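In the form predicted alone, a lone chain appears below as structure tokens.
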Amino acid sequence: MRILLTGASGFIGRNLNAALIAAGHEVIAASRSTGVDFRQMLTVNDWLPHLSGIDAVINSVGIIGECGSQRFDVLHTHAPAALFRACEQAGVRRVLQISALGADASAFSPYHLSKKAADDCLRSLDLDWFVLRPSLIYGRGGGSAELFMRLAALPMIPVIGDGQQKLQPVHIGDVVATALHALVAPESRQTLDIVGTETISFADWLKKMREVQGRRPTPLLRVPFGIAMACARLGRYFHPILQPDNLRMLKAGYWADPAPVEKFLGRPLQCSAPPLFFADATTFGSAS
């Protein structure tokens, strides 16, 4: 297949690009580095020239926090909606949207709401669509995973409150495998939550990250939510993930049943074995 992949330079996009090429697909990578700036791709006509000869589209553009001209409404909603409508007009039937767990009726953050708006647009169109909603993704090269690894390596592990916020981390290899299967699956028009089989607390997740780095156990540093929010208001200027809304989303917690995506893949999702923390999608099979 000849596939237009947007966001090809991001964590998910890079892994998708490598896996698609390894599977024999021709990938047309669309990102700022290839001259496609999502901030300027806001109409159907902007996208139509890029869809000539394309068999499928995967949108993996995403930001975890706004910075400068990188805005949720533009990158998560307006540009993808224009792309999806252009696909309908150009006759590109198979379209995959990489969304996020929590982009549903419970959404309250600008991040989730902007993702949901694009998801809803895609679901309204006459296309063979998939909306894929991963939970927290880990694996080599992931920005959030690398930040959490650094936090886990500190002399004391900082957690919010009691650190019992629930997570269902999923490896980038399982996310990529789901996307590749969605390209050829006969039954389309599906929304799939891609979540790990383990439900683990934030504190235990950081402890596990410390363990896989070969470090000795260390006490938790419990940071009250109000103080964590104050730190995030300052920290957002130093790292995009350190946003107050991201703490609110962590506090809310998101979970889903892994059974539907396991049925879709025809196999169990991977448990978080130590080698997977240092594996990307291309080395996923040998590390699992």
Ligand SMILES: NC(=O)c1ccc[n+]([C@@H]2O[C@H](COP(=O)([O-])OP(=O)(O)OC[C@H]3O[C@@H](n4cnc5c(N)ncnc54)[C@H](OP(=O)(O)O)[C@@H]3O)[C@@H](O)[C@H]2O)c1
Second form
Amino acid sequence: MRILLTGASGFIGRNLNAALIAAGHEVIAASRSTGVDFRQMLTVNDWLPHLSGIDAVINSVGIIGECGSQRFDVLHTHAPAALFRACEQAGVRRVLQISALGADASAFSPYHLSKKAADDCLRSLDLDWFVLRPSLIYGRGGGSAELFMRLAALPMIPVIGDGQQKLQPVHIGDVVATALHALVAPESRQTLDIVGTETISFADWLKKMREVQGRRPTPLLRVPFGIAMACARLGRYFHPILQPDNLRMLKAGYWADPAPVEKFLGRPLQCSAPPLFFADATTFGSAS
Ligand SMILES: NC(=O)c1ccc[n+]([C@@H]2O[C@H](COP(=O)([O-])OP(=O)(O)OC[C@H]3O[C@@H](n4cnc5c(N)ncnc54)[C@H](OP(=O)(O)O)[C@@H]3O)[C@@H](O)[C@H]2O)c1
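Show the form predicted in complex with this ligand, please, the one above being the form predicted alone.
The complete assembly is shown below, putting the previous chain first.
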């Protein structure tokens, strides 16, 4: 297949790109460095020239925090919606949208709401669509995964409150494998939560990340939620993930049943064995 991959330079996009090529697909990689800036791709006509000869589209563009003209509504909603409508017009039937766990009826943050608006648009169109909603993704080269690795390596491990917020981390290889299968699966028009099989607290996840780095156990530094929020207001100037809304989302916690995605893939998802923390999707073997 000839696939237009947006966000091809990102963590998910890079892994998708490599796995798609390894599986024999031709990838047209789109990102700002190849001249495709979502802030300027807001109409169907902007997208149509990019869809000539394309068999499928995967959208993996996204931001975790707003900065300058990088806004959630533009990047997560308006540009993808224009892309999806252009696909309908151009007859590119297979469209995969990388959304996020929590972009559902419970969404309250601008991040999730802007993702959900694009997902809703895609679901309303006459296309063979998939909305893929990963939980926290780990593996080599992930922005949030690397930040958490650094936190886990500190002399004391900082957690928010009691650190008992629930996570279902999923390996990048499982996310990529799901996307590869969604490209060819006959049963389209599905929304799939891609979540790991282990439910683990934020504190235990950071302890595990410390252990896989070969470091000795160390005590937790429990940061009250109010103080963490104040730090996030400053921290957002240093790392995009350090946003008050991201702490609120962590606190809210999201959970989904891994059984549907396992059934879709026809195999169990990976448990978080130490080598996976340093592996990308192709090392892991994601071809489906
Ligand atoms: N990583 C996770 O744990 C995780 C979990 C669930 C959902 N997600 C979602 O999956 C998506 C991708 O995540 P990721 O981890 O791969 O993020 P990432 O590494 O930050 O990659 C973001 C991608 O978006 C592109 N992008 C940003 N601004 C753009 C613009 N104005 N025009 C065109 N492209 C633009 C970037 O390209 P350039 O900057 O090179 O132009 C890059 O390719 C996001 O929507 C994220 O919310 C991620």
